[in-house]
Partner chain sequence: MTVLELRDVHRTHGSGETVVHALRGITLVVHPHELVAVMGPSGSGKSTLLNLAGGLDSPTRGEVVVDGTVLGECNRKALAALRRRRIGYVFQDLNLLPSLTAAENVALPLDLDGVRHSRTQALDALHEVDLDGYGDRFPDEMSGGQQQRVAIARALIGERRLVLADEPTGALDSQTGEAVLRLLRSKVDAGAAGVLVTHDARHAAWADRVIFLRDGIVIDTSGPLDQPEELLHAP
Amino acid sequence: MSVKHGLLALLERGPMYGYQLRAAFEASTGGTWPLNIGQVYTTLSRLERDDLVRPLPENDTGQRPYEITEQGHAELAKWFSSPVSRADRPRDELAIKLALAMTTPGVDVRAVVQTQRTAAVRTLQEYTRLKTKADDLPWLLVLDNMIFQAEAEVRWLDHCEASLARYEAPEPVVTDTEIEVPR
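Output the coordinates of this single chain in the form predicted on its own.
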């Protein structure tokens, strides 16, 4: 999810200033994606530059709320109606880590897998515990997504472990032409 579209979605509810947007964003994601206030204001500046939001006059406490523009409504509608592509998601650090572990001398890949599995199972247990206390649908859906991702990670790690068990590094083949005979 882009912060840009997240802020536009929040402004669809009505005008808000930076700190309100940050709090609403974190509440909407159950605190799973904390935002730096500087990131909020930087994003608001870009949205204003692109005519997707406009600033309103400062309120009595000196805060400047923003509202979404017609172009912002159109951009948000386009975002909501478009699927999220797997290619749009960041690189998977775990997959890269395991690929590098397999090719780095001295790394116990099975230990790397087991360490990650232990962490993923603990995370899964924590999300499940949180789900028993959650009572609003948006947060429940976010938790479900996080649970499904943790379950998928555990499944993938099981697959990696099984693949490692089946994998046998091929022995180097030495031919007669490669053997140097002393003279």
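Could the form predicted in complex with its partner chain be given as well, to go with the form predicted on its own?
Only a single chain is listed, so you will not see partners or other molecules.
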């Protein structure tokens, strides 16, 4: 997701100025995605350049609210109707780390798996504790998203452990390019 679409969604509720947008953005993500005010204004000026929002006259306190345009409505509708592409997400460091652990001599792969699993369960415990204190549905659903992702990680780690238990490492291949250590 981009901050751009987040701000458009907030402006769909009605005109807002920068600080209001920042507060509303953070409130709707339960503080999981802190924004600085510079990001908000940079994004607003790009949205204005692309005719997705337009500035309104300054209010009495000198703040300039923005409102969404017709093109902005259309862009927002398009965003809501499109799936989020997995290709846009960064590669998973954990999967790469585990693959490397399996091919690096001297690494206890089961210990790598367990260390990660304990951390993921600990994270799950904390999200669950936050959930018991939460009563706002949008925030609860954001928390649930994080809970399900952490759970998926634990399930994948369980799967890795089970696969490792059945796995027999192949004999190392000696190639011609292997360097002989002079005696």
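Quantities reported herein were computed from a predicted structural model and do not represent experimental measurements. We call the rigid core whatever largest set of C-alpha positions still superposes within 1.5 Å between the two forms. Residue numbers count along the first chain shown, from 1.
Superposition of the core reveals a Cα shift of 2 Å or more for V121 between the two forms. After superposing the rigid core, the C-alpha of A77 moves by less than 2 Å between the two forms. Superposing the rigid core and comparing between the two forms gives a CA shift of 5.8 Å at A111.
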